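One chain follows as structure tokens, the form predicted on its own.
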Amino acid sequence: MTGGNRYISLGFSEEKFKEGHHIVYIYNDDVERKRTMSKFLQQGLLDNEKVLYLVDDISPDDMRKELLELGVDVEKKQKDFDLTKGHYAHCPGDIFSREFMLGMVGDYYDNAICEGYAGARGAGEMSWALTDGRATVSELLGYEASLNDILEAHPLTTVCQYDARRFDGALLMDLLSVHPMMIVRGQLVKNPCYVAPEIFLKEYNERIHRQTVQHQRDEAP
């Protein structure tokens, strides 16, 4: 299902943006992040969008209480708001699957439109990503890069939240490379580090291959 012609408010910025943006939010201030995300989620509810939040740091019930305190109508708008555990929890065996999640994103937008919503938006906490073997770095980056193509046809406006205190600098730079837009000090800005998905994946795979070959040489007797 195609779309993407609407211009929407993100809630935390006065400017309107085309729906379907793939946004990264690298943060180290939990108070600012929750305030920004609450505005993003509440605006979606006000604009007749289906809203999804994938939580990881705390339980969905605790997150619901925090959002209520921050002014998000999660009780009055229960049928419009899906608050659930993080990405991996929706995959078979609680092990992250790039293909499964990409399909879920597309279906979520399509189902929202079929149900009569004007659009859909979602935000996810990504602290789960490299915990307990749920995903590898290559799987995570492959998912984030491929998500750009999915959102072209199924323009769910998406915010991926990464805690700068939990991810190393090299990985954060790669993550920046696959998100066209980013949140900086509560504002949405064009990401100067963005690389087209097919180019990023080609360069990333070549880099990993070189590193593997070099490691094998270093380990050789």
Given for the second form:
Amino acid sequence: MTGGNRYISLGFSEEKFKEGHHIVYIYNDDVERKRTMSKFLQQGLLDNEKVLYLVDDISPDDMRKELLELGVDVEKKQKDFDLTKGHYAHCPGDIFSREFMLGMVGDYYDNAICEGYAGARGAGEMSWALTDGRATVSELLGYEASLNDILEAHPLTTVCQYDARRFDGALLMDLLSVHPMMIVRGQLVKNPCYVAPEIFLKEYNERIHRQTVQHQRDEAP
Amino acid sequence: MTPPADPDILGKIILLQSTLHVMKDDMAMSRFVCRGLSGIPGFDAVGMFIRGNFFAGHSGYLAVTDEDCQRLFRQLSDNTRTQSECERFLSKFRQKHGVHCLRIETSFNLYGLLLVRTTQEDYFAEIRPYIENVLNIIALTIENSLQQELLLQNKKDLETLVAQRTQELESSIHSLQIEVAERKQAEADREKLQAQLLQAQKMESVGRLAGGVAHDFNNKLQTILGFTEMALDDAEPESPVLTSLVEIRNAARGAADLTRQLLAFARKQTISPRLLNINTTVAGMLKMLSRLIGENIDLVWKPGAGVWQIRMDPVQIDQILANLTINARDAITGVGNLTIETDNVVFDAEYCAQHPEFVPGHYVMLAVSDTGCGMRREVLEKIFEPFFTTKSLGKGTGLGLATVYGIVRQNDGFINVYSEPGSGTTFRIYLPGLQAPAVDTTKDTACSQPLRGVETILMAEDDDAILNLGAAMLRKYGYTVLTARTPDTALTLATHHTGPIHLLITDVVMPGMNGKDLREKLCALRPDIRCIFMSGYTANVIAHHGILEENIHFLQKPFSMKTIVGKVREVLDSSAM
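Would you mind giving the form predicted in complex with its partner chain, to go alongside the form predicted on its own above?
Below: every chain and molecule of the assembly, starting with the one above.
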């Protein structure tokens, strides 16, 4: 599941976890989200990690101010902290590319290690991905499932943020299913709904196929 | 609760419990739970019915419709149903549709249903309590959101209520302010009315006093004037007393004028009203008024067009204009203007409610304005009181405006005075108008017939001096005069006198019998007898409020010799009785 050998603190408790976890954070409260993520990011900066935060619906400058207010040392650690707008980083040309995304994750970790950091962690607002037709649900779920494999080799500890107010309940359950760990009420827990990527993708594709057939049957005269 | 055999299943259910709170609405919640439960091998969450809406699970199992859920929900929600009845409904539902139906409920309310299809009945029975626990959290979440909505609504209602109450309070304060203002106004109106009443009572009292004094005084004057005139007639042209007699006569005439004014104020002046055009009456006076005001004051006459007729003694219009003109002249120092105007005016009920002294109706306005010194308020309040004057000693009698007041009131009119110190004064007199354009009714009534006569006259008067004077005056002009100091004496004389009696001259007020009754009794004895009433005032015996009835001949005391013989001749020569 995770390829790193280092045990790190994620900022939520004293407990140490192996680096390279793929974590999902589903929220519907922005204040809680900022508080939760600031702990995760601050801990990375404290532990000599390269930190990436892809934001959405807020400018990087505003997010920087908010993180400062929440105690994240973004000024002193400017070079250690990459704060960018999510869709610029993820979708050059506004076209979602699973390969590009997965490659970017691997490169970010590798570069951090090369630069002398102890490790790297990243958090990203993923709610943007399904807006304006940037990606299909299948593409997003495929990316999330495949990311688990990438993190085996490039253990970038990753938190995927999803705004529950912007998604269907069934899709949220699917998104949960592809993340081995999850943050619930500010705490990191093992995800009991997690399904191994290959199994999830197989079941998902079968489900989609069934639905398509059913749909065609319903549409048939 | 016994933990389920598979800890992963328990974990999934706990996950559902702990993640439900982020779901945005009923649909997200139901689809999340259905997808989660359907992830358990052998289970298919067919759908969830929450608060009247059915949300299908992902399997697309179509054996249960929205209507089926609605019906079951109604049955389970019916508080009259027993627990066993509800279990029976659920059992039937399961048999019919092949699904388990779990209730989404708290202790008090049923919010929805979860429909689950399973191929592992035993395992379902084992994990059912855990699923029910999830459903219980859903019910609590719903209840919590409802309470929050209720709280928000209550807050909104409370704010609305507070705003409403605030508005009511503001409205009450406004009403209270209006009420206070109205009360103050009512109080001011009451005080004003009281002051007006007091003023009216005061004027009435003064009028009665003035009228009484004038009457008695008139009789004395009559004697002085009459005997003086007779003495003047008898005196030789070179007589040394001639000048004195003329002075006595002039003084007596002046005193008679004063008493006449007092009688006018007291509304005891006897008048002969007739229809007249006020414009014609005023126009006829303009020359005299111009002389009265002098050269430095311009007289401006603005007659109103189509003014209504009034019923009034034209002599009274003369009196009004003369008095007001003199006052205006005295108010103007140097040069100035005196304007006389007439117009038609209608006072409606609304106007009269604001001006209690006025009565609704049609009026002809006679306005006299000057550009003189004006009057202060304290002066204005007293100007109609007899003997009140601002003129220096000997220059004014203080009876001019009192006379005007009496005349106007006698004719059921009103006076309004507006004055600004330093700017001038306007008197507006409103006289009842008869709604027909006025026509000129002025005609020359001067009599040029000879004054002497040979007829027999019966004169009844309880004042010896006047009786003797009157008799002497008439005899001087050739008449035979029978004198009676009482009405009874008059009747006796009329009964026993063998010759004709052509005329009765009687005082109006006498002890025992008034002049009117005496005439009636005498008419019974001598139907052809004619009659002249004489009086210092009328006392309502022959005149109503001082206004003579038609065909009544009246001689105002004090009278001159020329007046009495003229009147006697006029009556004796007239065709009317």
